[in-house]
Structure formats: C-alpha cells, structure tokens
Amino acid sequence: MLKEGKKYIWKDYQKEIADNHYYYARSCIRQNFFPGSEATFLRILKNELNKDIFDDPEHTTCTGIGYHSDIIPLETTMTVVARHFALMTAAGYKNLVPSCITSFGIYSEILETWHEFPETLEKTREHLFKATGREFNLPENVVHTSDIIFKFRDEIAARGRFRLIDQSTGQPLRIVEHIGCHYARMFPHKGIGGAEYPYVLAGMVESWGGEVIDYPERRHCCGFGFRQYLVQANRGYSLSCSRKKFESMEPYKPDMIITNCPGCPYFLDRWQYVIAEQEGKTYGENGQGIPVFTYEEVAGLVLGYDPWDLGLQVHQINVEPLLDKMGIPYNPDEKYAGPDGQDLGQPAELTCMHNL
C-alpha cells in the first residue's frame, strides 16, 4: 500500500488529545494496587512537561466495578459521574483525564447514552441537583492518562536518561504490550488505533527504544473481568486466562509486559506468582517471572526516577533483572525501606524462583 494511503486510513484511528489544563480523575483500585504510578503521572505532567493538571481531593469512585457487577444501577452511576463533571466545572476545567480505563469506559458510555437519549441527561441533571445542589457542563475532551503519556512520548524520550535497550548487547528490549479491555473494545473510536490496531502502548515502546513483540494471545483478556474474579468460585477461570497469555508469550522471550489498565498489571503480576507456587513454573529467564509494568512506571524508568520511588518494590515479580539490563542504578538495601528509612520487612521468596 502507498504511504499516502496508509496515512489516509490511519487518520480514522486517531483521537483528539488536549494539550494542557487537565482535570485528573483518580482510580479507586490503582491507588491501592500501584499508588506510585498515579504519583508518577502527576510528577511527569507537572515537573517534566510543565502542564496544568488538577488533582481534586473531592473526587470519588465512578462506581464502575459495582456497575459492571450489577450491584449499582446505571441511573446511580450517571448521577455519580455527573457529580464528577460538576466538580470539574466548578474547578474551571474542561478536559477530563481519568486514570482508570474502567472509568474511561464509564464516562464514554454515559456520554454516548446522553447523546443518543437526551432525556436521560436532563433526568440526571435533576437527580444531581436534588441530591447535591450542583450543576455541570459536559467535558470538551475525555482521554485516558495513557493517551496523555502517548501524546508526549517523544518529549519524554528527549528528556530521558535511559532507553528500553539491553546495555550488554545494544539491542532493543523485547516488550509485550497489553491493552485493557475497557480502553477501546466497548467504544473503538475512543482509543488510539481502535480495537483492531491499538497503538497507545506500542507507540511509547517504540519511541523509547524498545521492540514490540506480537504473539497469538496478544489481545486476550488478562483474566480480571470483575465477575471472573469478584466471585470466588470463578477465580480459577481468571487464573486460566492469564496462564493462557503467559504460555503464548513465553516462546518469544519478552523482557517485560507493559499495561494501561489498573487490573491487568495486578493480575498478570500476581498470577505469575500463584502459578509458580502451584506448579513450579516460571515464564521469564533464569527462573524468574516476566516483570509487569504500568506505562507510568516505564516512563519513570526512562526519565531516570528511582525504581523504589516508582513503587516497583510492591510487584510480586522481581524487577531487578530488567533494571540491570537497562543499566538503571538502584540500592537493594532501600527496596523495602519506609519513607524514613525504617525496615518494613521482606516478603518470602518462592523456592522455585532463583534469588537475585
């Protein structure tokens, strides 16, 4: 295909991403799973890119997990989301940037619903005003935080101290990217590249020097799926989904997995630990697992942030082999130290995983 033809087709898979002045919507589970990632995102936006981003302490959950688990009705979720928009409006912002892709999907679904059924928007305005006395404007731009890092990926690369390169060989690191289901599958036009060619993470990897590895189960679910895990009897199915991905990617010898969903890095990280404990099976080199990262953590490594400030010590799969490959310095004695230097204690090592 001619280059011009490719550009013409690819334009349908782009999205508008505001340049500045963002209202930040935190994720309820990311703050618990990977709190360092959200802190790193704000650090990059404010300190590296000099962007205006408002982290509102009054923001709450979008109710996404409850909604998708059939615990909270859509009308209630709409009213909660309307309150978020009211907070954004009161703060003087128009560009909404949620940290969670489930929230991103919720906002997208509700805005689409209000567009197709205007009467539901008016009913939600009435519910919100009766409950809180607040009014709201609709956001002009809604993008996920990974879209923001993607937009400024080249600026981050230019400011970076490290590349996604194996320092011993000079070769690009082999990286598996995993896109969360709620990013572009429900509303393909909302994600960069759509559901067919999602490029939001691949673009980061390529800009930062790595090589994106394709494999058969690249678009398979990580196994979270809310009902797959929240119902205890279903957790075997959740584990089997992740295991299917690991078995599929193993022959390609990836150096890391990069994700853009709150649940995906948690499950792809933790389930490797479970499989190692149950079966004595590991999928990485030298008896280790394959380290799993959020895109903010990878951006932070490229920028030269301290790995423990990024929160990499809370991962189940050791990250040190990847840090060594990239030539990133770290102090092993500080891995499990608290803010004031106190020893927080070390987790037990699995016998089937080699100690570092």
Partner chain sequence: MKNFGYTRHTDRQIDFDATDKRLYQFVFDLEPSINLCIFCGTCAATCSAGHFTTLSFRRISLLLRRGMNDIVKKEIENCMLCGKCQLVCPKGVNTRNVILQIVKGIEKYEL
The other form holds:
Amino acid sequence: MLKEGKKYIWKDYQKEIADNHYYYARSCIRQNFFPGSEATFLRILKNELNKDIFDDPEHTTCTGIGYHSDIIPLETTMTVVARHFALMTAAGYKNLVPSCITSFGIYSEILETWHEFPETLEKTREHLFKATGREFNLPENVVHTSDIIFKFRDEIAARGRFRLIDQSTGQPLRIVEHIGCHYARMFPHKGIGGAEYPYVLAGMVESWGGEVIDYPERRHCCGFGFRQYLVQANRGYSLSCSRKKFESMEPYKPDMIITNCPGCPYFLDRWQYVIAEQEGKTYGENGQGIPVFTYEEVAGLVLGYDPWDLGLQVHQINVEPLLDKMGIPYNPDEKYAGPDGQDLGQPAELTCMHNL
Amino acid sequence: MKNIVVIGGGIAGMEASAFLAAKGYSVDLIEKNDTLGGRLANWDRLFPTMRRGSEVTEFLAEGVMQEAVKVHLSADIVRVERHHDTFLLVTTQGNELHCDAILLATGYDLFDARRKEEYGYGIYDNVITSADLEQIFSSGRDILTQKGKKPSRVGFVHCVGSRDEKAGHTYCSKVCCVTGVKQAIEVKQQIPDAEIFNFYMDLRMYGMHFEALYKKAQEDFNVQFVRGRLSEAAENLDGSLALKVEDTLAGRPMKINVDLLVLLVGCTPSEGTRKMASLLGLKLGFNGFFKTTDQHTMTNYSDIPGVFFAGTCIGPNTITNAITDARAAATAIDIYLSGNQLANRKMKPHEEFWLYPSH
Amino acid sequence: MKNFGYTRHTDRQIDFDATDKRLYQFVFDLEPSINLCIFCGTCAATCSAGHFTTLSFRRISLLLRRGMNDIVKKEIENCMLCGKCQLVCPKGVNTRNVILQIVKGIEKYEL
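What I would like now is the form predicted in complex with the partner chain, since the data block earlier showed the form predicted alone; can you produce it?
After this comes the whole thing, all chains and molecules, with the earlier chain placed first.
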C-alpha cells in the first residue's frame, strides 16, 4: 500500500467548507441511535472552537428515509427541503450543515436537480409558498458535519488530552473507517478525498494519532439500505452486508471502527451482537466485538470528555477495552447512571458475546 | 531546395522524414528525447508477430540515416512564425529553421492509470500498467510481485481509460485489446503454470491476424477471458488483489484474487500535440487529438496550408497504420510543395462534433 | 380437466413482438442514457445489494428492453439507491434516475 498514491488522489477532491456561522440540520435517527453525538458536535463547535451554530427547533426530517424507501415522492422531499432552506434563510444563515449523510446526499441531489432543471426549482418555490407562505434562498455552502470536524481536526488535536494511541505499546491504534454511501458516491467531488479513497475520516484519524487500515471490503456498504432494514424479513440482507465487512477486516485486528453516517455505526455495532448470538462468532479481542464510534464521539474522547457524557454506554459493543488502550479514565459505576444519577437500567446478560 | 520540418521522432516522424528526404527535400527532424523511436522504444515485442519492437525501430532508423535527415535530438520548438507560404521555427537550442512545410508527428501519451482510482494504480503495490509490463519484458527481469514472489495468477483489465466517460476518454484506443492478448501469452510463456485472466467488455480483434492471436491465447495458452469489466481492486493482507467483477455471462457478481494486476492503459492526446496546437493556432478535435481537415479524405491535412499530420497525433493507431500514414503524409506534402492541383481539392465541410453533446 | 400425467411446457423463447416495451420506452424518453448501456457489468460487480439478492443493474437494463417487466419490478425492490453503480459506469448511464423512472413507469402503466 502506497500512501503517496492516495495523497495524489486526495488533492483532486478538496472542497469549500465555510469557516463559521452554521445552520445545523439534525438527523431523524441519530439522537436515538447514538444520543451523545449531536450534542457533542454542538459542544465542540461552541465551546472548543467558538463557532456560531444555530440548532433550529423548527427543523424536521428531510424525508430521506421515506424517499429511499419509496414511500415519499421526490417532489414532496423537495418541498420539505425547501422549507428547511426557508427556515435557514429566515434565521439569517447561509451555511447548511446536516448531521446525516443521507440528508447531505438529499440536499446535494436536490440542489443539483434544481441546477440542471431550473423549472423544478420554480415548481418547488410555488409548492412551498402555497403550503406555508414561506420563501427561501439557496444555501451558499452545504457540507456534512464530518467535513466541519475534518476542517478543524488539527485544532481538536491541539486542544486534545488523548490520542488514538495504545498507551501500553505506544503504537497507533489500528482503525477501520467507514463512510456512508450518500457522502460521495453520487457526487464524488462533494466528498473530501472523493468516493474511492475518502479522506474525511482518515484525515481525522491521522491528526489524532491513529492508523487507518485498508481492507478488501472497505468500500462495501454496511447494508442498512432503508427498505431492507425497515422490513423485518429483509434484515438478513443488512446483516449479511455487515458480516461481509467484518470477515474482511478481522485479519487486520482493528482496535475500533469510526463512521460518519447515522445508519452505519448503528448496524456495524448491533449486528456484531446478532452475529455473536446467531453464530457464536466475535470479531474483537477476548470474545468482545470491535467497538464502533461516530466521529463526534471519537473527537469527544480525544478532547477528554467523559465517555458516559458522550453516550458510549448505549453502544452494543463495550467500549471499555478501547478506553483502556487510550488511557482514558472512566467510572464503571457511572456507566448506567443518568445525568442526575438515576439508574438507566442494565443491558441483559449476553449469551455468546463475553460481558466485561 | 525546399525545407520541411518534421516534429516528433517516433514511428511516423521517422518514416515520413526518410520518404520526404528521398523525394529530394531537405528535412529537419525534431525529437524532444535523446533518441529516436518514440514510444516504440518502450515496447518489447509486437503483436501479432511477436517480433521485437527494436527491429522496426532499426528499420526506420536505417531510412533516416540513408536519406541524411538532419536529426535534432533533445530539441523542442519554442516559437513558430508564419510568413506567407513559409514558416520559421525556433528550437530550444536556439536554432532557427526556415521551412516550406511542417509535418506534425507528435504521437500520443499513455493514459495516467492513477485516474482510474478504483483500480488502485500507484496505491496497491501489485497493480501495474501494460507499459510497466513491457519494461519488465525488455529488461529481461522475471515477472515478480512486489514481495518477490512468482505470481501464480495474473489479471489483465481491458479498456483502462478508454471508452470511459468517467475517465474523460470516450474513444477506443484500438491497440490495447490485442496488446492484452499478446501480453497474456508472454506472461504465460514466462510462467507456464500461472493462471491468466483477461477481463473485458468487448474484445476488438479487428486487425489482420489479431483474431488468430486471440485463438492462440485461448487454445495454446489457456488464457481465460471473463466477459465483465472490473468495478474495483482492493489489496489483501498478503499484498494480492481482490477483484470485483460481474461474470456477466453467468449473471453473478464474482470475486477473484490475483497476485498481479495489469491495467491495459489507453492512448491520450500528447502534451506535444497540445503544445504545437497552441504555437500554431491549430484546432484540436473533441477528443483532444488534432482536428483533420476532413475525416475521410484529408486526414493528413490541417486547416493551415503547409501544416500536415502523420501517425497517432490524430488518434490511436497501430504501428502498421502509423507507417502507412507517414508515407501518405510525405506524398501529400510533396504534392502540396510541387504546386499540383490535387492539393487544392475541397470537400464539403462536415461537422465533426455532431456526434458529441457539446463542446 | 383430465390429467394425462404430463403437461404442456412453458415456452422459454422470448417472444419479442409479444412483450410490453412501454416501460422501456417510458424510461428511455425520460432518461435516454439507459440506452448507453453496453452490458459490461461494472455496475453489478460493485453493487452491494447484488451480493445477497439477484439484483443486477445490467440485467435490469437488458430485461427492460426485452419487456420482461414483471422481473424488473421485483428486482428493483432490492436496490438501495446507494449510487455505487452510477459512480463506476463507464458509459455515464444515470442509473439512479433509471431506477426512479422505472418506479414511476410501473405506477403509470399499473404493471
């Protein structure tokens, strides 16, 4: 593997990322899947980087799940997206930063459609005005939230207390990065590093001291696939896709997985449990799984935030082995205690995956 | 005596120079490298004969020498002036060459395989190009993986950078299909127990004897042809490559590991072509090669009287056709300089770009 | 009905003139790039869905122009619209829009 070759490609895929004044678009599902991630993003931007970011309570789903599940027609999605732009315009912002990869894909696809077919933009303006009386300007800059963390990765490293390094050996942690499909596959030039060798997460890992491992099925999708997962009978498909990736990455002995999509970390995390229960197979050390993180959680760890404030206790795969490697202190007794000390409840005993 | 400057000392430039000199013209041949032979110098054996490329180079050089062509090596053109029917060209060495006609034989460049990102050239150690493989053949070295192992399985990918909208080259490069067949045979000759797989979307064996070479590869060398275009190559832990391809005839996606992957890179317009176009104010065609005056009847002619084309600067071609084209260009220049009316025939203009969406 | 212990065989031949090409025409009119397909299979090779289902965009592209719409209808349900096929297609087929237009066409003709 020649790093120089990747650098050669990366230089062709740079993009404009606004420096400040962001309109934040939350994801529908991330607050349930990884409840600390979005809060951590806002905390980093406001407290560490002193950025102006507006978290609008009136914001809604972009309908991406409905659109990709063939329930909602594109025209409706366009109108909902137009409403987001109207809210952003009314709030006085021009830089849209969606937290969800599919939302980022939806915004990019719709802006591209409006650019190629201006009549669809006019139609959407009409639909939105009739339905809500709102008008809107197009955003000047649309980037994914992982792009923002990428942009400020060195500042985060500089302010950080921990690095992605195994304290016992001094070696960089071996890290699998997984990029959501809708980040760059539709529009490779809208992704940092392009679609084949995306640099957005790899850049963070590098800056924070870790080592990215490239394995044969790196480019394979996690298998979420919206309609596949939404129908219970089809979930085996999602499972099989993730399993293909685990089998491929296992020989490289990864210490952790970092992701930038709402669905991917969820499925890469939960399916390891299902595989353990179904087949008795585990992919991490000592009968554990490979811990899976969002990039905000990893940034939070680097910055020294309390792991339980980051919401790491709701991961299926125990994160403690990774925390130990990085030398991050944590109180095991507080793992399942809520902010006010209340008991959040313990997970059920696992049968095949070892408890700590 | 009338003077002619030929730019580019590859196959077409060498043969055209010799023919023009034989006709009694004073010929200056400008070559930017320190030897003549152009890209042929990088090719070991030739399809379909398996003769050495150097034999052809020697044949062409014999003509250049016999006819006392004035060869300027390591020379480039930095300035061109046009005065009525004549031209003044200034070389990097400061030579001022006055001439009555210019023949452009600026050839082609190879497609930069790094731009086909999904195949990992320049990233994965065991992905090489057809040009790299020719260098190994020429050097007499063994074909080995990066770790020094004799490959037990080798894959060839056809159409890398050709017929590819995403790579920006929509045309067929003409010579890569048969090169892939030739190289598959050569690898098999060197490593008889290696398995060879050629991944193709179409096999274009259009030239005389090409189909026979293909048959030879199948029958005598057991080369396996898989009808499917690679979607990606990825590196395994041991440095071998995991390929993803659809076996379209089985209708199933297929994964196959190879120790060495050879990308059959196509031809692109050369840097020299772009440079001369800019110095002379010549138009380039949609694909970036020189735009000829007429697609059927005037392929050696440019839109500037006295400026002519030969060889692969107007599109990918075989050695055979480049030589034929060079001789045709020499004749066209001779007819032009002799004032014969043949040179003044006109075709009703055709629109080259009707085939392309926009330009 | 009498049972003779044997039945008539279903004809495997594609009866080209008897097939329904409206769906293909519908898609072609809205997304002419469908006809740039040369069936090289790059799309199907990269397709994550194709590893665990019978989905192959190459096959859909072909079946569509053979009017085998019932199979097309069933097959496209496996598509996740992830965009990998569009990324790799050497001929620039807008695969994403082809799938979206097939869905519309199926609705339109109530296939």
